[in-house]
Amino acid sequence: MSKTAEMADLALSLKEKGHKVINMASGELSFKPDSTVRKEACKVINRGDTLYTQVAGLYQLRSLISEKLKKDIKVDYKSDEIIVSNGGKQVIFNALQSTINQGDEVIIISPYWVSYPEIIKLCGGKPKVLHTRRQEGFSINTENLEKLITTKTKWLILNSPTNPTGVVYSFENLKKIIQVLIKYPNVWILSDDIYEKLNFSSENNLNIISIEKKLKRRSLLVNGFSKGYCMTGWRLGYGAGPKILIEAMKKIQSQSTSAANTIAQNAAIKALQLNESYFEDIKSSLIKRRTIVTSALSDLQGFSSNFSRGAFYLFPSIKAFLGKRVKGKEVIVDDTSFCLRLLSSEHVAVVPGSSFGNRGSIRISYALSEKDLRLGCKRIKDFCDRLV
């Protein structure tokens, strides 16, 4: 299990004994899907329209896909090249593992989604990290990057806005990754834009294909319903690239699950018709109750953070309070031991920095109420504030 799941788990395990628990460790936000989105899906219960789709979706879904990604990153995808999964996560794995064999080596960049090493181990892959640095914005080292490739590297993962930092990449720092990329046209490159909807610091979301075409012929673009659209629990999520790889996901997902709901299918339909303005809503509110956190714990000493431009983390270190303890209690001796003695005190839940590859730091959602974001800062300092 994840470590970002078992803090959510020991969140609701408190909770269910009666303690009020903020999570703050949850990727998930506060919102309710569209209601158009919701009603969509009763509609479709209603009339009884829940029979198994095409394993690769619904074609009308996926052309909506197609043309969103056209209006979205100016990148042209036919239908036959669009599949639609149980949640990004499955697009991630039905990738790897029609892709990978036995020792081919995959570059993910730390800090990173606790899930991509754990999917490329169990595909059969050697997940290889490239890691970044605090004072230098996380920003991705291209020189370091060139050094990781060799004869095994089989995909390089990016995601923009970024799990854990909120960090979303500039045009520069792409167009370098880009430069190096075209030395190696044999390494694919998964774009993972799950979080391209809360980009807080420009009105499109910079994709590495949609800036160098060319890559597009070893490219898979993963996406989803889970953050933007409020749906995580609707489990929908879809991959774009070329045809060939396209059709070795479906044989994939064809034996392991079939199509993806079909209800939820029918209601992203109507997701993607969604107004701008939808999402400009969700980030003006999100700008906000990261303005709350920032403002809140940014006069305790020793909780440095980096500043988030997009999705709804903050990845602050928490160095300085390694080796001190509650009075009475054993040593913090490390960023796990840390989140477990500030849920199981204060009861709020945070995820560990190592859980992303970055020992020394937590991670904070902001995706929650304004209110439980206010409570759960101030249990925060008062725990840090104990500490001696």
Ligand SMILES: Cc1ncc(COP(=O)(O)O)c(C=O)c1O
The other form holds:
Amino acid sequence: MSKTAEMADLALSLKEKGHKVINMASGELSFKPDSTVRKEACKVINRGDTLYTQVAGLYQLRSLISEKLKKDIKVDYKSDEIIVSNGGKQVIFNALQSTINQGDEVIIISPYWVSYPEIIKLCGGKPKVLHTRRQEGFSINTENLEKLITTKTKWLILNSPTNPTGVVYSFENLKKIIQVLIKYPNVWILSDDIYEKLNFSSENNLNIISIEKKLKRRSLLVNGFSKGYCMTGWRLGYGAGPKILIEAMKKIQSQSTSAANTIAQNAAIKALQLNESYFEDIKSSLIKRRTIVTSALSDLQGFSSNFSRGAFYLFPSIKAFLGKRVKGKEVIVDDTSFCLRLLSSEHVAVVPGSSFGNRGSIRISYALSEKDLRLGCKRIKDFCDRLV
Ligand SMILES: Cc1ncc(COP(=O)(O)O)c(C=O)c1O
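Now show me the form predicted together with the named molecule; what you just gave was the form predicted alone.
After this comes the whole thing, all chains and molecules, with the earlier chain placed first.
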């Protein structure tokens, strides 16, 4: 089980025992999907339009995705260059499963989303981790990136805004990455844009393919409805890429889950018709929530940071607290023991950085309500203040 799921499970079991647990571990927004989306789902059920769709998804949905990509990132994708799946996670799984041969390498950037290395390994590949540094704002060092590329490199996975740091890669950084990638035409690029709509930086819609269209023929764009549209449980994501790749992904999907859920697909048609003000509202409430957390915790050593410019995560260092203890309890030796102690004594769930490939940090999600955030921060602060 992933560390994120493990912490969430522990939090739930404490909740079941009647404790008020503040779950700052999970990666989902507390908002409901827009009412037009919810109403459409009910209509579809009541009409009974609930048979299987084409494996790649409803044609109308794919056409709207194609229009969305044209509008948002100025790249043309035809409907047969798009696949709709059960979440962005399945899109990634389909892509790697259909392309990786035993021993192929996939470069991921640490801190990384917990599922990347595991999906790569499940598909027979080898994760090659490029570490980024807090002191450098977790930007990608392209000299180090180039050193990792070998004849076995099949994919480079990029994710911005990033889970778990909230970093949005700058235009300059992406340009440098492109300069490296141009030299290696056999390396495919997976651009995980799942947090695209939750980008608070001035760098808008930065997508590597939109910056360098030459990469399109060997790139897969991954996106979905979980984050920006608050539809995590609806399980709907999509991929856009060359037809040959989409066809291979369709084969895998047809033999595993067939098409994505018909009700969710129909409702997503309404989601794609929402205008930008919908996301502006979400973004402004997230910015407010981020301020609540950063100002409540800024006194704690290692907690003040300004690199979270998207998604809904903060990734502070907890190194200053290692080797300390709450009176009478065991010493906190690493990020995992920090998180476990915080959960058991203060009933606040956060995720250890080591599950994202970065020890000595924790991931705090600020996707929850303002009231819960305030309470969670107070408990984190009390906990850290008691460590000696
Ligand atoms: C970076 C990243 N990519 C992909 C996903 C997959 O999202 P979903 O399968 O819900 O669309 C997540 C979910 O947390 C994520 O954080």
